[in-house]
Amino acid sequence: MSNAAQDPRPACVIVGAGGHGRVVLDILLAARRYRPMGFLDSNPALHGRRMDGVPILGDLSAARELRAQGIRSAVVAIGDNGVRRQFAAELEDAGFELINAVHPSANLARTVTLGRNVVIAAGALVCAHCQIGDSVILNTGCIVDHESMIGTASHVCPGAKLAGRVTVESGAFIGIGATVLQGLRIGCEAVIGAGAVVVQDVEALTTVVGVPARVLRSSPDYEEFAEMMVPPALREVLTARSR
């Protein structure tokens, strides 16, 4: 009998064969809860190759075939917040269970709640009563203090520090080494620059940098925001009709 047949751990696939994919593979191997069988990646030049000994099996269109072969678990290892959320939805539509990759050296309080498709890297610290949404990345050595809420498809980068009762809304990006003071709110898809110290709330779709953090790019007005929410293909159709 083969080693695979003797291994009772669920087989899984990793979506994304880039640097973050390597990190997620390392987490899964260290945690030993799942058995990584391969990567999926949209770059056809990678198909048929191996990364860190694991084959790159094709793109996302191969997911349903893999599920038919008995691989029913997946995790998305893509740094782009929007793409990660989109691929997670596509995998769920294909019938996959979205799993979490939590490094054994990460320290999570017993009262922490996790969504699905969450990646928590080595040395991360998540304190009491934090809520971590679907498709969140808590990267290497970050700190999320008590009663903080991290929204869907957000990314807290390596070494970032969030004080207690911080709210990070969906799709936000907290740069490497940034600090967010207690009780603040980081708006939807806001960007906090590397090393910034945030001392007040940050509006949605706003980029802040520096110490203390200052606005580099303001959130769009209502018309700009509405336009951003329309997919490019539909925007072209609507523009053509208005001519």
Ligand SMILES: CC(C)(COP(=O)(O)OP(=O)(O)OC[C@H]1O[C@@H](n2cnc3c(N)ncnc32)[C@H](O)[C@@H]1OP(=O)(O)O)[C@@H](O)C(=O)NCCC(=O)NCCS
Second form
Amino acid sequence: MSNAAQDPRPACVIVGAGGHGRVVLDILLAARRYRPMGFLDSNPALHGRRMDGVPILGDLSAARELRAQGIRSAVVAIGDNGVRRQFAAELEDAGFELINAVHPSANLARTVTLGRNVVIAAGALVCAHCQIGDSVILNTGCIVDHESMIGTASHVCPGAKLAGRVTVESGAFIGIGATVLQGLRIGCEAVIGAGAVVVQDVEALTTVVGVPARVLRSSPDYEEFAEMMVPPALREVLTARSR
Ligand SMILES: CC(C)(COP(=O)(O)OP(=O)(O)OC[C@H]1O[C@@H](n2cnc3c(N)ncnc32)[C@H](O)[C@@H]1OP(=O)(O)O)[C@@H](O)C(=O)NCCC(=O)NCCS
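Switching conditions: you have the form predicted alone, so give me the form predicted in complex with the ligand.
Following is the full complex, with the preceding chain placed first.
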């Protein structure tokens, strides 16, 4: 670890001291743009320990104190899409700037746009005009081909391949080694099983597996979920109209 007093790079905190946290630490050290000064993790058994030389300082409740000490930058390194999105919101609330962790061996076309709190692991390829949303993970060696859109807090696992003009909606999970053919849409919170080859659109909250991919399960809560996705103000208007 570099000496904090002599290191001019901005300090940053990593939220999540599990396996993905370890990967994100490695990315930040390789990229050399920020100085990782500590982890936060909700598991009290880890507090006071170190992982790969970096101290685990406490849980998310320590974030405000760190912010008060002048630490401005943070990244959430948690695999669960919902928790990652939630923690990102809490950190922004606490006044942190959410940074991106992009491995130097990842290859991003010049026209790619990135949100905040994005993690792009070693060897990932992201081609022309892709749009990558907030809190997305593009994991080791994945391929995201031209003009694809990857929605907030989704995860493209190691070695997964998305052909051109694929849309991945918010919170979706594309399993390790899966393939999605060109132009398809993967719905909100859908799960694509490891190694699947997706040949048609996948509905929200649906899990598909196999080659070609078939539905393993589809959430019975789809209507409830769709309702939840309507902003409260609009819901009031729609309810008033239906009376
Ligand atoms: C798709 C997945 C989420 C399903 O998990 P699950 O709900 O626990 O499903 P189960 O293990 O109960 O399996 C249910 C059935 O689907 C089959 N199945 C599960 N995953 C499969 C896959 N990836 N491909 C083909 N069939 C699969 C099982 O063999 C089982 O079949 P059966 O009913 O005929 O016995 C999971 O298997 C998967 O592929 N996860 C992705 C893991 C990954 O990519 N990790 C990388 C993290 S970085």
